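Given as structure tokens, the chain that follows is alone and in the form predicted on its own.
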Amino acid sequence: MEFEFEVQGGDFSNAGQASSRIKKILKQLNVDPKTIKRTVVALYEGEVNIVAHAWKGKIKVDIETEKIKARLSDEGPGIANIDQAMRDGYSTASEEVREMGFGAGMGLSNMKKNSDEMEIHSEVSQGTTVMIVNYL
């Protein structure tokens, strides 16, 4: 099964949607709920990432029979130091954005925490693109 959200930057109304909608699906397929939890912090690490920091993204989520694989791709500024931005606490999030409550400089970091596998793709000026599988 694949599913598609488009992810809008700067729309913190609507960040957490896709996370929220593939919780429920995978709540629907049985699931373990550890899986759940592990797979739906990734996804929403990733999702307010693009909201803070990327003029638009796509999330992409395929649930196979295996395993749950997810692309969060962005158009934005991306990660001139992937090493630096995956250390807790290292943050490029904006002063207001850090006012809202987010920012705090562990998305990327809690995204590998809760993946069985992560891989991230950056390109300063263009974009960034994060890959996580979770086994099922």
Second form
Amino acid sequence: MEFEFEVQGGDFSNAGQASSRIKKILKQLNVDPKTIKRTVVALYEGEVNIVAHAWKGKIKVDIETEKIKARLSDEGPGIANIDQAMRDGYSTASEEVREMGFGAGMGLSNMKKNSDEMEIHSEVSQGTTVMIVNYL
Amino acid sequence: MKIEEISEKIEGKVVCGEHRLGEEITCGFSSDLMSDVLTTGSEKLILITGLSNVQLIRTAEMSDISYIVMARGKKVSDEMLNLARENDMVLIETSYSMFRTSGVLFSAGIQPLF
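Form predicted on its own already given; the form predicted together with its partner chain follows:
What follows is the entire complex, opening with the chain shown before.
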């Protein structure tokens, strides 16, 4: 099963809608609650990253019998140094984003902790793509 | 401890989820950091926060948190209320600070999550 969602940069009122939809779908499919939690936390962090940093993005989720694959791709500023961005506490989030309780520099590492496999590709001034896989 | 007792102890006002006042809470977590909140999760957990925005409710939804106290007089907006209702959450407003709310509940036997 494949699902695709559009995400708008800066649209914090709707940030999380894609993750929320996926959560409901995984519940309906009777996926193990721990796997649901890990998957939606990773997705949500990624979705918030797109809203906080990019101009726009897409989230594609593919639910197969043995795994959940998600691809979060955005058009945005990209990440110059991925190792640095992966480090806990490093953030380039704006003051506005921090006031909302985000931008603690935990997003990417939370995504990694909550996924079985994760890959990031990024090009400065072009955008970022994060792929995650969680096994069922 | 029942949600109703928790609300009384912190002189709170339940603004959403009144039908769940009889439910039992065992532990608490205080934070203003959404990524930190996402590392938690327990059905019996109450979140105490100084934040009040729609992302707080979304984050709680992702973390399977159903009970939230908004400290220091923070008000719940209509947008928050709608999302909280959709997810059947309990929202409590209190004029107590996060420190005081946490202290009162800790003294009353609510366990820390970590």
